[in-house]
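The chain below stands alone, shown as structure tokens; this is the form predicted on its own.
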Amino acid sequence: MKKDQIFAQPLDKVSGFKFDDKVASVFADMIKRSVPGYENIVFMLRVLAERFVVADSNCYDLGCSLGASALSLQTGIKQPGCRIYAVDNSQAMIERCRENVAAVPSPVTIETVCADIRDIEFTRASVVVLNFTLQFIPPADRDALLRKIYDGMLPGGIVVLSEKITHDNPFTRELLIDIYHDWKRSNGYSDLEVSQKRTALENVLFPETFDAHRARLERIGFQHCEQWFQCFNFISMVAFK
């Protein structure tokens, strides 16, 4: 696993964060040291897949990066006739995802797609996963995307939505950010790396509150939305059609 040192040296100008080849090459290390609980969320996808995937249905891993979520779903699917679509708009990520998928033989096909997730047509979906993906979609486009997903889902299907969130209460918001940055430092990131990464994400990642996410999902038509995981200001929720 190549170590993430993208922000280790002082930069004259910190550009907006991009999922380019440089990021893709260190992404496994980056997300392990940057997203608390990520491995637990990914592992639990196989449990959710075993429970909610139905025969002859499709699953979608949106913003699939290296394919960890798609591969976890693949492990949990026990029903026949299912297919997983792993979608990402980064060619560098998709190329590595294809390599990872090819290395794990399975009767459940994972089809990798390099595309904007807003352009995907969803059909017969039983499980749709957005692991830290919606936060990179412009807020004005989020309702339309989730409505499109909802319309393409089977009754009883689920959306797993994992996000970095913010809080209306200033004390809570700043406390969780500070604790999160302490956690990153404990994982070997320097103050410079934490600061430069935060700057790179400022105009790229747009977090919302949990209440805002839940209200949107319910407004679209999902019957239930439950938060099932949280670590600091990172959460995962499940919405049921």
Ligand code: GEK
Given for the second form:
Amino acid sequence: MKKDQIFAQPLDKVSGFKFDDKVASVFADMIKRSVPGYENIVFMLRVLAERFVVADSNCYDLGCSLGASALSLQTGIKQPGCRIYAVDNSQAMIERCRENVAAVPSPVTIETVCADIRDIEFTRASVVVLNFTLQFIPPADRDALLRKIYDGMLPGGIVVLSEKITHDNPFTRELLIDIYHDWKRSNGYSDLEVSQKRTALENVLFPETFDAHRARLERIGFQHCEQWFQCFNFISMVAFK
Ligand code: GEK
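Let me have the form predicted together with this ligand next, following on from the form predicted on its own.
Every chain and every other molecule in the complex is listed next, the one we just looked at coming first.
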């Protein structure tokens, strides 16, 4: 696994974070050292898939990056006639995702799609995963995207939404960010790397509170929206149609 050193050297100007070739080539290491609980969440997707994927349905891994979530869903699917769509608008990610998917023979097809997740159609969806992807969609577009997902889902289907969150309470907000940065440093990132990455994400990743996410999901019609995982300011939710 190639080590992420993208922000290791001082940059004259820190530009907005992009999922380009440089990032895609170190992404497996980057996400493991930057998202607490990532591996745990990805692993659990197979458990959710085993329970909620029904025969002849579709699953969607939206913002699939290298395909980790799609591959986990694939392992859990035991029903016939299912297909997984792994979608990302980064060409560099999708190319690598395609290679990763091809390396794992399975009766469940994963179709890789290079597209903006706001532009795709959803049909007969039983499990839809947005694993740390909605946070990169402009907040003004989030309702429409989730509504479209809801409309394309089968009754009883689930959406799994993992996000970096923020908190209304300033004490909690700052404390969790601080502890999160301690964790990043314990994973080998320097103060400079932590600070330059934070700047790069400033106008790219827009976190919301858990309450805001739940309110949106409920407004759209999802039921029983629960948080099933949390590590510091990173959570994963599940909601049912
Ligand atoms: C995982 N889910 O390993 N349309 C399509 N893709 C997008 C869009 C968009 N509008 N915006 C961002 N992306 C993965 C990890 S990473 C999370 C997801 C992170 C894609 C972007 O190209 C990137 O690959 C992914 O969403 C977010 O389980 O880097 O924190």
